[in-house]
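Shown here is one chain on its own, the form predicted on its own, set out as structure tokens.
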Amino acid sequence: MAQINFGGVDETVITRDEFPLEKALEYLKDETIAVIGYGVQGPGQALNMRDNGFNVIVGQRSGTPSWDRAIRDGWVEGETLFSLEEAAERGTIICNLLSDAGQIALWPMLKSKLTPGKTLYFSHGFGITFNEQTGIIPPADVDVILVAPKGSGTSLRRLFVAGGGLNSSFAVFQDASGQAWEKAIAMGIGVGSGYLFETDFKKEVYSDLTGERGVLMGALAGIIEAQYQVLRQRGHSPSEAFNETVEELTQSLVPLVGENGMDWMFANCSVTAQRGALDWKGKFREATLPVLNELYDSVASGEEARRTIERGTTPNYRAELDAELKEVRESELWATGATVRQLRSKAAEKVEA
């Protein structure tokens, strides 16, 4: 473990120096890691662990697109690819990477496979934290751990293949064996984490739901729509409005912030841009603080969980979701974005040629 100072606050983190891959492999050498669900997080985590040398199997419904994807990724039916039930039966560490709705639906089956001494692994604290609504209450004689990569499974895999890692939180909810903490760290190293920081299930899900609905997705989408609308209403063309709102953000500024920080990005912009950003960021902060506090309160009260479960389990949810996404996709804003990306791709092809 290493003590790292984050903005003046000391935190304990675990890196690959303190807990190298070889140690993780040794620690989990007798385990069969069953990845249940091959949708969002499943492929990235399963493939990274397989490439790292762990004994991994996958559980997925046969005949689904995810099953076909698993076959394409090299999982072999009857050897490393099984039904959900058989994989859960074979696994000693059961990685419950189904969607939140899927976890609720499949919990009776998974619970029946959690014989004494097994480990139940999550990458999201939703099911455990809101167990009054999900019904997910593990038996007392199993370890319950969490490793939550701070990004999508696609990003986790891409960074791993490129030789990097996505930072992850980890937590122990139940330590029946006395070794759950070390097991969680070993799993975190196995899935390809950059570094690991400790949390608990409740904090993980509160921060995750707030982040998704806030800066990472909801707020980002909302403020993009608002600025695009203002520019279009003031007479700017779709191309100009999109480039000034999205393209410069995603292709220029956010990568610089990720590489060197906001201060570095400010320092390397024009004086006009610097002053505008520094003078206006406080106004945006004060305008959004009440919204974000309202959002956090909604998460902490369980209201967001209730709405997610209620909407996600309705019989026609998939059709309703497709209609909502179609509306976004076909809006002028994102239709313009599709054209901009095509033009960018063609330009890149010419440069490569």
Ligand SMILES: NC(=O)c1ccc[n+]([C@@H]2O[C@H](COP(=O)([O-])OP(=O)(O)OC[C@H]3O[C@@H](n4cnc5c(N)ncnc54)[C@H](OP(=O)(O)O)[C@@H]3O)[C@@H](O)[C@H]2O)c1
The other form holds:
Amino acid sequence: MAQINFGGVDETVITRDEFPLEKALEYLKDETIAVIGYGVQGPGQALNMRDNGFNVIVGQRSGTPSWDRAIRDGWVEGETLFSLEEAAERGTIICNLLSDAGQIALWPMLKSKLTPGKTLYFSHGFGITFNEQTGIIPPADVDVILVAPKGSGTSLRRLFVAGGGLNSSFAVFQDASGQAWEKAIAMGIGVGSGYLFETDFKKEVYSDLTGERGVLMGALAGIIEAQYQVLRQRGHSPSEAFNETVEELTQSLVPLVGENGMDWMFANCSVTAQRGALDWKGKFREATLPVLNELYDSVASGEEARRTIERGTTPNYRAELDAELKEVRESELWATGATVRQLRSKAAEKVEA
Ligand SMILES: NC(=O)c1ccc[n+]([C@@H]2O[C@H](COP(=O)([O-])OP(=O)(O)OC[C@H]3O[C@@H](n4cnc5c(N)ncnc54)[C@H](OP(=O)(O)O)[C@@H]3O)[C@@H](O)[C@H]2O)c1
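Switching from the form predicted on its own: structure of the form predicted together with the ligand?
Zooming out: every chain and molecule, the one shown earlier first.
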């Protein structure tokens, strides 16, 4: 464990220096790790653990694109690739990487496979935290742990292949064996985490739901729509409104903020932009604080979980979602975005040629 100072606050983090891969392999050498669900996280985690030398099997319903992908990724039916039930039966660490709705639907089956001494692993605190709504209440004689990579399974895999790692949080909900903490860390190292920071199931899901509804996606999409609307209503062309709202953000600023921080960004733009950004950011912060507090309350009360479960389990959810996404795609803002992307790739082709 390393004590690291984050902006003046000490936190404990774990890296491969403190918990090397060899230690993780030794720790889990007698375990069969069953990755249940081969959607987005499933492939990233399962492939990284397999390449790291762990004993991994995959459970996935057959006759689906995810099953075909598992075959393409080198999992062998009857040896390392099984039905969900059989993989859960064979696994001693059961990694529940089904979608949140799938976790609810398949909980009775999974629970029946959780014999004493096994470990139940999650990458999200949703099912356990909102157990009044999900019904996911594990038996008392199993360890219940979490490793939540802070990004998509695709990034987890890409970074691993490139020699890096995605940061993950880890948590222990139930420690039946007395070794759940080490198991969680060993799994975190196994799936290819950069550094690991400790959380609990509730904090993990509260921050995750707030983040995706807030700055990461919901707030971002909303503020983009608002600014585009203002510029268009004030007589600016779609090209101009889109470039000043989205294109500069995604193509230029965000990668630079990621590399160098916000102060660097402010320091490396014109005085006009500096003054504009520094003078206006407080106003935006104050305007959005009430909305973000309302959002957090809605997450903490279980309302967001209730709505997610209700919408996600309606039989025509896919069709409803497609209609919502079509509306976004065909809006002037995002239709302009599609044209800008085409022009961008044409320009790139020219440069390459
Ligand atoms: N995606 C991320 O960026 C991310 C990041 C960190 C943590 N997580 C967490 O990781 C877990 C998995 O997420 P994910 O994004 O990988 O999910 P996903 O892509 O939606 O994968 C879902 C998996 O569940 C299966 N599934 C869903 N409903 C099912 C049902 N009724 N019966 C049988 N199988 C069913 C799917 O099978 P089919 O393919 O056959 O439908 C697929 O294998 C979640 O807890 C999520 O919160 C995700």
